[in-house]
Amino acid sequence: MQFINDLNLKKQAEELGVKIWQTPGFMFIIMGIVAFIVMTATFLISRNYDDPKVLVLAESIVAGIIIIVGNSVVRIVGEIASVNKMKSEFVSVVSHQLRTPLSAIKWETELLLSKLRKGLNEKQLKNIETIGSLSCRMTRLVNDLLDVTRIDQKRLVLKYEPVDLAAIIEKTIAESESLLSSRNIELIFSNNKKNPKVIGDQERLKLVVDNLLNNAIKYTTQKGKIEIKLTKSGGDLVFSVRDNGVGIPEEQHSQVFSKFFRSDNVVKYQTEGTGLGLYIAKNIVEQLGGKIWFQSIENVGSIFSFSLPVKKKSFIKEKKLFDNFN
């Protein structure tokens, strides 16, 4: 199936933003055709001519053709890589520039609501709250774009320290209470109080849990149910969030953790979203030495899970030695 997808030249051209004849698949086909032709020509020449000069000339021509075609492939791949790098750098620069004004808007709206609330009428309060909400959404989008750029450039730096995953989950649930209440969704958190800590980055793991829980809430219809479980399995701690929402079509399962992916059926229920959350979550979990996976049936629901290694004594000893050294 992957081989067939690689030969889908139209799809490749659309994804890479190039013409069909510039796609890697097209160049692969050309290389195959050229290799077949030159090998056949060499065979015919060697069978009909015994003169070493003729054979040397034929082989020289073959080598020249392969070099020319190979150079074209390398040049096109280099151009695509260069454009991709420029795109990443552009996104990074723009995102950094947007963070400052967005932070200013957030602080100003919070100041207005905290200091001048009594002097504002209902309409003014609603408008300021809307501005604050939109600035928070934009800030999250900017942060997602920055994280994606760091991931693509292998520059996402994570901490490795003992983290209480249960506390992160409880905090995320508390922050989502108003949204759960407005959608009349029941949430159950099953947790063994004796669960150990995991090795990870507290801030980034909060982002992972937040992404998975928000997706479950957004794509669960009114009066739905969400269940979160935290269990120990071998040397790992496993987080799972289950919903009875819209689910994901089976034919799109392979794309779930791709950048900008949003399944066809969710657009009908939720127009907001960039499709970056699961891509970021996957890369964070895997960089921390864990695994992430899911099960989903359309119109039945989804279960998203990830596992992380638990705290190890050897890690604590190494950390103490390092602290003593400092």
Contents of the next structure:
Amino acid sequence: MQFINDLNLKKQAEELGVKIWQTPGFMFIIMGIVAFIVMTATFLISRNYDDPKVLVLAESIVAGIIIIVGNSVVRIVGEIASVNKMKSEFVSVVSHQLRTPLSAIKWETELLLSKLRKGLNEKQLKNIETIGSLSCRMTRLVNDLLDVTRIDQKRLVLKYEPVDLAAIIEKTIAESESLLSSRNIELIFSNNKKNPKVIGDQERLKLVVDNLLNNAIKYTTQKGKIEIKLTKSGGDLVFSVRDNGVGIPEEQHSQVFSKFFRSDNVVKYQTEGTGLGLYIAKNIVEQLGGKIWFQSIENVGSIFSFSLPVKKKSFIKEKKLFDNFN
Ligand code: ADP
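Target state, the form predicted in complex with ligand ADP; input state, the form predicted on its own:
And the full complex, kicking off with our chain again.
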């Protein structure tokens, strides 16, 4: 199946944003044709001519053709790699540059809302609050883009320290309280108080929990019920969040953790979202030595889970050593 897909040159060209003759599939076909012609010609020449000079000449021509075709392939692969690197650098520079003005907007709005609140009327207050929440949204997007660039360039540096996952969940629930009540969603958190700490990065794990809980809220429409569980399983602690929301169509399950994925059933009604959250969450959890997975049925609901080790795994110790060295 993948082989047939590789030969669909038009689709490949559209996906990569290049001309048909620049696609890897086109190069693959050309190389196949060249190999076939060259082998047939060598066979015919060796059958009809006994003269070693003719054979040497034929082999030199074959070698020349292979070098020319091989060189074009290497050049195209090199160009793709360098464009990819330029794209990552561009996203990284733009995101860094956007962070400074965004922080300034955040501080200014916070100042207006705290110290200068008395001088503002209701409409002005509402407008400033909107500016504040929009700038927070943009900061999150910029941070997500920076994280994606770090992940793609294998530069995401994580801490490996004991983390109280239950405390992170409680903090995230508290922050989501107003959203939960405005959407009339009931939330239950069952936690065994004796659960151990996990080894991870406090700040990044907050991001993961935030993303999974916010998705459960965002993609739950009517009579919402969300349940969070934290359980111990072997040497791991397992986090699960279950919702009775819109679910994910089965045919799209394989793409859920891909970059920019948004399922067809949500893009129609939920315009807010980038499709980066789960990609980042998967990379963080896996880099910490854990696993992330989900079950989902369209129009029934979803369960998103991740597990993390409660003890430092030996490869994590090694990784820390290398991170410190870099
Ligand atoms: P975003 O929510 O910003 O679109 P994510 O990477 O967090 O990005 O999620 C990717 C997609 O996976 C979502 O757009 C949605 O289609 C689907 N999804 C994630 N969590 C849920 C959920 N709890 N219920 C239904 N769909 C979900």
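Note that the rigid core is defined as the largest set of C-alphas that superpose within 1.5 Å between two forms. For clarity, every value in this text was computed on a predicted model and none was experimentally measured. Positions refer to the first chain, counted from 1.
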Inset, instruction - Superpose the two forms on their rigid core, then report whether the C-alpha of Ile297 is displaced by 2 angstroms or more between these two forms. - result: no
Inset, instruction - Return yes or no for Val38: a CA shift of at least 2 Å between these two forms, with the rigid core superposed? - result: yes
Inset, instruction - Superpose the two forms on the rigid core, then give the C-alpha shift of Val62 between these two forms in Å. - result: 4.1
